[in-house]
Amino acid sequence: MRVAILTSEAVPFAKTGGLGDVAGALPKALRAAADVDASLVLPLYEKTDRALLRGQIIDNLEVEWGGHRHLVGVWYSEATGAPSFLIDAPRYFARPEIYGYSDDHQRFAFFSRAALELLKRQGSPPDVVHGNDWQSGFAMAELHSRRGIDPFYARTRTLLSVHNLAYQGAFDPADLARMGFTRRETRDAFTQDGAAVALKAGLMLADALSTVSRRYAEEIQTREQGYGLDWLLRMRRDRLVGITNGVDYEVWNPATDPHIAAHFGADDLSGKRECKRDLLRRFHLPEELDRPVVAIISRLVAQKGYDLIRQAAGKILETGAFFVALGAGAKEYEDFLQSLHDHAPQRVGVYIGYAGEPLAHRIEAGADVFLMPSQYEPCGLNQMYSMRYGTVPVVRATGGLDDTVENFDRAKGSGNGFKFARYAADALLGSVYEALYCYAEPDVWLRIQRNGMRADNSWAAAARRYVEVYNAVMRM
């Protein structure tokens, strides 16, 4: 089975969020767990480390676009553990950031066109083109149109994965014709409330749909979390599946992690204490190793529950815990974290910005409790990283957080974290208090840590589930 995965970002080439982690890990997992000939296609960005590239393999890929012929280059890499092809189109991608430009829709529509032309240069057609998020909606629409006129793609099927329904890629419908989408059926697939919406076209025209957890697949069919597309997802629910993301345990493994101060595992957690010491030093906090460290790593946006964090932070500090935060985003939340640090510099450690992967690994390894009080969370990865590192998650029961975190049951000794349902600061605090109460009992806390560390959230199971979906799509 040949599968081409199209994505706007992938670790280690470029990342802004969970999509980058997933796209970077899935091709390798497919090849290892299911013997799938999986490859990755993404843009070459200005910020991509050229040391990750083996070399340019194509310098004259011809792309018809906007009535003109463009020649672009293609670079090759195996830095993900699978063949990766990076489209070198400086006009669209030689920019400081991955997203955030007024022509983003044109940039990723061009990428989709170039990716499909690249696949035609690689021999036999892919059985499945697996797109991700709104940036791949253009490829889903174009393949739907091409199958009837291009013999190369006649038998290729498509899967679109939704990582966050809130980001939809809306733009002026007048641009559709300039991007080559002239057929009435295709234009109608894009149109939503007077705008052209790339994600809607992908959801409408892909052969099958997936999202990144079972719970989120249900939630996005509701008006509350459907962002105006719930009707379409309900209409296509027989083509929609939820597959919980996995964790790359070659990268996130406290027994081998090169970024942390000491290695440890479920059978011997002594190294975690040294990681805690290292974390406190890095944030210039007192080395009081018996005091719990409550941590959060996330984009500083409302979706991640920062309104609740802002309301609850004072009460958390009153417990005597340290509070450590890493992230960047909305200025109001950045200002809040800075003021919290200024108020209690001996209890609060803050890093505003994107510090890269090493600091995130050190926080996961050194913290005791990890907060994820999200309004919604399609899947979430940090709760699974945390469990692997013996850091107990406190999460809101939504999306993938609800699927992967099991509330601790003292009577049974089962469970790997603490969950609350109501989106409210007092509900968050209730779970934090419960976690810290257990932290004060070392034997109980060790049981929760080991329950989480021994949970199997690897990519192997997720990869097998994707293969089931690919097989089903190919039979359509």
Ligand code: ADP
Second form
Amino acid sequence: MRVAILTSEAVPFAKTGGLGDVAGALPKALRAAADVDASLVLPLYEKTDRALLRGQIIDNLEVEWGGHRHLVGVWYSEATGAPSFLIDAPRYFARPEIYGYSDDHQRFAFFSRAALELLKRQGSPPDVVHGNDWQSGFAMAELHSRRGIDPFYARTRTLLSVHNLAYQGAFDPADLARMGFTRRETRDAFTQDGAAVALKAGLMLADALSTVSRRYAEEIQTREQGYGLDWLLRMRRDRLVGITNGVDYEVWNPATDPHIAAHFGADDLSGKRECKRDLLRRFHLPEELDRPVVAIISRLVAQKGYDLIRQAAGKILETGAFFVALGAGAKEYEDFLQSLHDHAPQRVGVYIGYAGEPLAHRIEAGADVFLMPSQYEPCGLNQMYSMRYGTVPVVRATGGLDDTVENFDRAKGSGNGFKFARYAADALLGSVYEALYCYAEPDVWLRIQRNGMRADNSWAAAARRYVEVYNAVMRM
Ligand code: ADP
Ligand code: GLC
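Since the structure above is the form predicted alone, I would like to see how the form predicted together with this ligand looks, so please show that one next.
In what comes next, the whole complex appears, and the chain from above leads the way.
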């Protein structure tokens, strides 16, 4: 089985969030779990470390675009542990950021077109083109119309994975024609409330759909969490599955992690104390190792529950805990974190910006409690990373957080974190207090840590479920 995975980001080439982690790990997992011939196709960004590339394998890929023929290069790498092809189109991708430009829709439509040309150039057609998020909506639409006329793609099937329904890639429908989407059916698939919406076209035209947890697969079919597309997801619910993301335990493993101060595992957690010391030093906080460290790492957007954190932060500090935050995003939240730090510099450590992998690993290893009070969370990866590092997650019961975190039950000794349901600061605080009471009882705390560290969230199970979907779609 040959599968080409299209993505806008993948570790270690480019990352802004969880999609990067998932796309970096899935091809390798598919190869290991089911011997699938999986490869990755993504843009070559200015940020991508050229040392990761083996070399340019194509320098003249022809891409028909806007009435002209463009020549682009393709670079090859095996840095993820599976073959990756990086499309080198400087006009669209030699820019400082991955997203955030007014022509993003053109950039990723161009990428989709180039990716399909590349697959063709490789000679034998993929069985499945597996796209991710709105950026791949264009490829889903194009394959849908192309396979009727292009024998090369006649038997290729498509799967679109939704990592976040809120990001839809809307643009001016006047651009559709210039991008080559001229057929009536295709244009209709893009159209929603007078705009062209890349994700909608993908959801409409992909052969199968998936999202990144079971719970989120249900939630996005409701009006409240459907972002205007719930009707379409309900209409196609028999084609939609929820597959919870895995963790790449080669990358996120406290027993071998090169970024952390000392190694540790479920049987012997003593190294975690060294990691906590390292974390406190890194943030210039006093080395008071018995005080709990409450941490958060996330994009600073409303989705992540920053309004609740803003309301609850003062009370969290009143418990005597340290608070450590890493994030980049909306200015109002950056300002809030900065002022929290200025108000209590001995208790609050803040890094504003995208720090890359090392600091995220050091925080996971050194913290005691990890907060994810998300409004919604398709899957969430940090709660799973936290568990593996003996850092206890406090999460809101939504999406993948609800599927992966089990509330601690004192009587049974079961559970690996703390969950609350209502999106409200007092509900978050209730769970934080409960966690900190348990932290004060070392035996109880160790129990919760070990329950989390021993949870198996590896990619193997998820990879096998993707293979089931690929098989099903190939029979269509
Ligand atoms: P999302 O994809 O919605 O951002 P996830 O929990 O799935 O949420 O994944 C977030 C990933 O991005 C994690 O690997 C996390 O460590 C990383 N991350 C988020 N913000 C930063 C940042 N400012 N610096 C470094 N890593 C970050
Ligand atoms: C999205 C979601 C996050 C998920 C990630 C990877 O960015 O917000 O919940 O873990 O994609 O699937």
